[in-house]
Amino acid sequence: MTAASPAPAGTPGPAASPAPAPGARRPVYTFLGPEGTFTEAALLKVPGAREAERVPAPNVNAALDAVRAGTADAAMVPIENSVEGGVTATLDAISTGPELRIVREEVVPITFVLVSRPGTRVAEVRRIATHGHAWAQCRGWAAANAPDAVHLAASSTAAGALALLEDTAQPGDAAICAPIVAEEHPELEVLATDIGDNPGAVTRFILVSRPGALPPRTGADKTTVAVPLPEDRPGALMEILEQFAARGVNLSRIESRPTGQYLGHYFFSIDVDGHAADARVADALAGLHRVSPETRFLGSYPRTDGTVPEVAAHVSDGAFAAARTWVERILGPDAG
């Protein structure tokens, strides 16, 4: 992966909705819910938000189908952690059916409580809600702490705070959630606070709408592709990835999915620096699109982190034009 540098000064910051005339009708987002997900919480940092209507979903299909469905104009969902890498629940449903496109990322640091009802100590913890991911990243914290206590699949941290506050929740059920969740339900009492096995841990958000323009190219840029590996042989994976080599073009996230049609069969899900824009990734999708015909272009959108990528000056667009403009010369006014 290349170096890079901080994006020069004044440069635009990601694509966002403006905010509604007087009297329009407020834009619609939805997320993974329910209230006081991080998913929410990266919502929210997107302009105009907190002015606009927002649904939680249950789960990452619904937040998506919803968009496609035109009952939401955007949807934001988690797709990657810095401890446990990609949300497959959202590569999976974001590279198959109707098409949608990525227009915005957010990165939330991520904090963790352990809460429970009023009177439980760490002690007497016995069962875990929460979701997969936040249980990885807080699993050696309870193992230290709650060594018997087991865990419970959550669909979000929110869910499982929330679950304890029902009339199914028993004595010694605890769960882990974000901070803000214990905030706006005082009647769950926190048992201990950053539990988190990483502090540094972050989870990027996306934001997605139905297809249409892209968001303008700021110069820190990231491109979204799904490449189906066409044929399983030996040499396959290579050539994808040599669309992107040849051009000067880096990858910053590689995971490879299988599709579910047979054992074996896979999709890769990957992150390049640039946009659409830009000669060289422009060159890369037409390459890709040569070897794998069911690629899947799933946006170009701002950087949230403003990193500049460096392009070596022989896959600029000025050295893309000058060729173009150079074969054009070969092949004279006539060529056609």
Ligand SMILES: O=C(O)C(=O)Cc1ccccc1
Second form
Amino acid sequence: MTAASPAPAGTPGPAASPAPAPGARRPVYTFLGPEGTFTEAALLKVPGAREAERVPAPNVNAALDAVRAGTADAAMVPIENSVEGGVTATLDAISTGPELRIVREEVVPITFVLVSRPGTRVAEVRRIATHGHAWAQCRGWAAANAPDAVHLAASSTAAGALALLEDTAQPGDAAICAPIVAEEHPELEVLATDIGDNPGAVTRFILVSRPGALPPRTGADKTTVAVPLPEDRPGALMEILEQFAARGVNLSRIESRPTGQYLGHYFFSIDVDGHAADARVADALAGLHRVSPETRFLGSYPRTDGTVPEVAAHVSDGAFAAARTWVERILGPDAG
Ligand SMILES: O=C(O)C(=O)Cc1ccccc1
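I would like to compare: after the form predicted on its own, may I see the structure of the form predicted in complex with the named molecule?
What follows is the whole complex; the chain from before opens it.
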């Protein structure tokens, strides 16, 4: 891993060209590190990422700031988990500050192992270092098998595991991480495998780059927005939701987050089925901008599951085009 130099202005983002042309600069991807995180596993699923320069970041903010500063072309970060829900560090960081765009998503199945320095027994474990989302998925197992253990927050699963190899580690320390970390570090002993409480748990990750050309519409797309709730307006949330409902746009995720400005000020982080190039989604985005002018468009990108939404005839692209033609005919050629 090397420190990345700023990407030249105007360099096509990784979304635009995952495989660089011969002789072209290799794209630089950063990710929530260190090596061995689930986020790195998500990044390695991106075509071309194995050949690209990959730079681990100590936390989500650092990864996103590297993209903003131009030292990385794109960042892979976790956004939501099927058990624990949204990764608030990511939801907040992409929704504020200089604008970023989601250009791709990856969904990774998650299995956890418990590791320690050799010679520790599970019942002797007193502290378990791991990422908060990993702890949330293993706390039932920990309560049953290591009842005296407390959670020690780590910036990532791999960071928690690698800290066991430092001089600061104490007897009774263990960590929850991905199996690959133990495979790469034989100095760590695996005390238990498959310790997640929810078989089938998955985490969704997003690849984020600077604003540029949108990934093309595939027909199976997702669009993400951050919508501040207009203040002191009864029914404001209903007005926001109406923009989608009236245009037959399905929501696949909605979470409220504090803006951080003052108590009681919220924005909604929302994923919808469809691409900004779909007439019904474009029309809903325009409606959102009217209702909440600080609405932030965070990207349209292909869905990993390839699910194509059913679109009712009255909200198809053709229906919107016909409606526009009808209105234009009413206004006539001289309408200002
Ligand atoms: O810490 C990691 O390995 C991550 O990539 C973040 C995370 C933590 C727990 C579940 C999924 C992703």
